[in-house]
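Let's start with one chain on its own, the form predicted on its own, as structure tokens.
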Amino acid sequence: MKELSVLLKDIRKKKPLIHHITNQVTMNFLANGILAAGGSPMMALHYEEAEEAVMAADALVLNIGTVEPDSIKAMVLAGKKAKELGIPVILDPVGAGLSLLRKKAVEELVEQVSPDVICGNAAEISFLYGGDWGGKGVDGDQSENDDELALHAASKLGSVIVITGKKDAVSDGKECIAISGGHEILSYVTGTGCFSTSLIGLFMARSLETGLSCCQRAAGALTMLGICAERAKAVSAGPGSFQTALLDELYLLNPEDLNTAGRWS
């Protein structure tokens, strides 16, 4: 798809200021990965400073991965701001169902901020779907369904929804994406699944001049992630060095290479 390399060619020519609130586990990664895949990041997490962080941001990236009260807070603060100011929010919902903390947490992002994109796994998206868990800790099992389980949640929740997993879904409640690519190697680094809504927060920046659809930005970014994890892979003896050349692979990625074809349907 042509348009994704004008995208890209986009991004990187306008560095867009991608704000998060997020999980201090995979903040590092998080920062450097859209840093090499040309935006730049911001980590601002206190609620004292929540409205005036987000007001500098091209998109906000809300993760509930370490959510600790005041955490909420800030991310309710930051969300209501952004949404004001036509700003991007997209929500990880991480360990939606693990506990009492984090139900009510999804719960006050989703009635009071209103993503535009919710991005997470099968379990987490079945819990704000339907109010049942299926998951590990933090991770979530794969879903035989994850199409019709994309179209359903987007419809409910009025957010463009995408569930990530061995092939990755995206849908609006029109349309649906299905994504194939990547490698099973990426579920051996922590912060992989949650530098899928950072870049998600990059294609999505406000800044962007593009006539895509949500729905196409979003598979774009997992689109560009999948091919980048596929060719750190065929170079790299393990987890630890698939990290680094990870990072190498959305550095050097050319907008020209990030194309669909095969990759959608």
Contents of the next structure:
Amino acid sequence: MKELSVLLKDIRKKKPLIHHITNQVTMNFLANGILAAGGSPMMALHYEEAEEAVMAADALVLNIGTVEPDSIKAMVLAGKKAKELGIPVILDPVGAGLSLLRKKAVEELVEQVSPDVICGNAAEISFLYGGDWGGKGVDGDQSENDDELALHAASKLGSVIVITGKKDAVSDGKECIAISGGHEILSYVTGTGCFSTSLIGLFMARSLETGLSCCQRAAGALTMLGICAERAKAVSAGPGSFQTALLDELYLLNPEDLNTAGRWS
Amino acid sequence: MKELSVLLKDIRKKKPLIHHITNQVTMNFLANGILAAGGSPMMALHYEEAEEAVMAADALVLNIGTVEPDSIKAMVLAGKKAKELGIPVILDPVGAGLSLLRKKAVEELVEQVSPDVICGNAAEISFLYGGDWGGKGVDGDQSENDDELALHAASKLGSVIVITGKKDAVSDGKECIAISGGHEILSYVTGTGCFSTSLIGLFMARSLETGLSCCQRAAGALTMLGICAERAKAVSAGPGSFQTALLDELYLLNPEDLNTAGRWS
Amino acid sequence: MKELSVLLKDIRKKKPLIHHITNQVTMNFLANGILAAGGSPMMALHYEEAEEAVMAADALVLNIGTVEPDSIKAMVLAGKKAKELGIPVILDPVGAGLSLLRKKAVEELVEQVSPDVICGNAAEISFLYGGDWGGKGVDGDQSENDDELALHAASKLGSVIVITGKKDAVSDGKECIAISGGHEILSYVTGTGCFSTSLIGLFMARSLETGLSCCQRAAGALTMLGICAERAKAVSAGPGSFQTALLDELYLLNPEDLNTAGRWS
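Could you output the structure for the form predicted together with a further copy of the same chain, given that the previous block was the form predicted on its own?
Now the full complex is given, and it begins with the chain already shown.
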């Protein structure tokens, strides 16, 4: 898809500022991944600076992986300000059903912020859609019909829904894109799920010029990650060298190679 | 020791969920290390979700490396719930004698939680045993008679004691295992001590079937780290490539190679 | 410069303890970088232990990258105690003008602690000097006359000022050193700016014997980073392998190779 190559070229040229209020476990990897892909990451935490920090941003990524009451407050303030300014908001509801605290976090964020995109695994999106929590810790298993779940959840929640798994699914309630590719070694590196969300943030950045739909932009980010993961796998011995090579491949990817042929359905 | 190979095979099959309330410096490395070794890591921080989060876990790792009053509260709540449910609790008393805050943290955790295993360097275990703090920052020097210290501290504290150093020592107050191996370059990568504790958590996971004693399981984890460190050292130029290679070797280790011959005494 | 080789040998021998109150994004990288270069890192966060923790340190590094009201309190307490004990304090005013919270943090730290060294990019130092904030997020652009800015800011603030950029500038208000070298791929790895500050902390450690001026010690740290970055670039494919190689090169650097010829002006 030629428009995706143009989008990636524009990312590399404009280096959009992707602001994160995110978990403590993977923030370093997210920052390095955004830099490697061509963006400019920013992380801030405290609600006192939440509104000011988001003002310079081209997209806002919210991730509840190690959420606390204070960070919920920061996320709501930043999210509302972002929406007011037309800055896209992308939510990763990590472990959504694990605790009342996380349930409260996602409910407040969905109701008060209404994120443009919500990106999670099947267990997390199922929980947001129907309230059932079948997850184990923060890593959810793949369900058989993610396409359908994405479609229904998007209709109900009014956000573009992304479900990551062996095969990813993206829907806005009408359009639905299934993305294949990547490699299972991704599941041996912490934060690759979180990074999917961050990379979608980068592809959604407001400063970019494109005629692509939201679904296509999100699917484009997942395609980039899939291609780079396959290339990194080919030159690595295990998850340590894979993570290193993944950052290299994100940096090295030629925009012309961001090809969806045989990947989207 | 054949039972250790069986245990590692069981880890790879069941992917036990190792929950952490741990420090901010090394949490990414711990999560990647647990994934590479075959487990499933989880990190949560806040006391509001401490009891819920631990319920899905197969082991709980507590680490006071960047402790705060709120995280002590979370650790005590999670630790008590874990003990109630029969989930093994492993404590790493990082820099135990450095401040009153850390002293308070370890005292509360020892008294109220009574961890199954306490894993630290000689300075930290000495402090827990006798109240003296000879540590420099958070890195303690090796003492000459760690075997004896482990034995006495285990008797006094009622936990399995692990002392990491050039030679590791494990004791439950009766049995005592000294483990040799590893490589000094481990001390040039932050979090390898914390990771010893996490890996012990993985080997102690409640979901695993084994006839091994607690001491043997803990010693098995340290043996795995030692073997993988030696292999990683052989293919790396310095601490950067060593850390990367260590994650690869944890992932690649054939359970049959988890051999204690010439390592335990 | 022969004295720099002697200084690095002394670092490797004494392994000075560099205490950090720093941001959550890059703390793992800073700890690994300090270890690789030959020092001993320590991180603690909470104000309750701020004064005790700093007492064992040879230098104190303060970084406001993910600052919160509680960490400002910890930084002020630790900073004042450090100055009282003659322990050098190095401040990195990350994103200084981004929010009122950060403005308050740097004002309190400059007024109440009076850091020995302040190390930032041109946007951050301009803000401290004149109150104007032209930064984009936390990454500032290079200005044309950093030498002059460093000189004036040092006079006004009474600290040694370090401005990092394509060419670094160090001044105490009289002496001024411009340092060339390094590689632009440094800007594709998060925390390399923070690490400049940490490495300056290591070169400033109170336990080291040297006749070098503060400016020369700071410039020496930046020279070490520049040389190691160039060597790492030569053996890496992208930012992932570069970061790994950089840690290796910091560890491998022969003190005799810490050569300023053609680098300082």
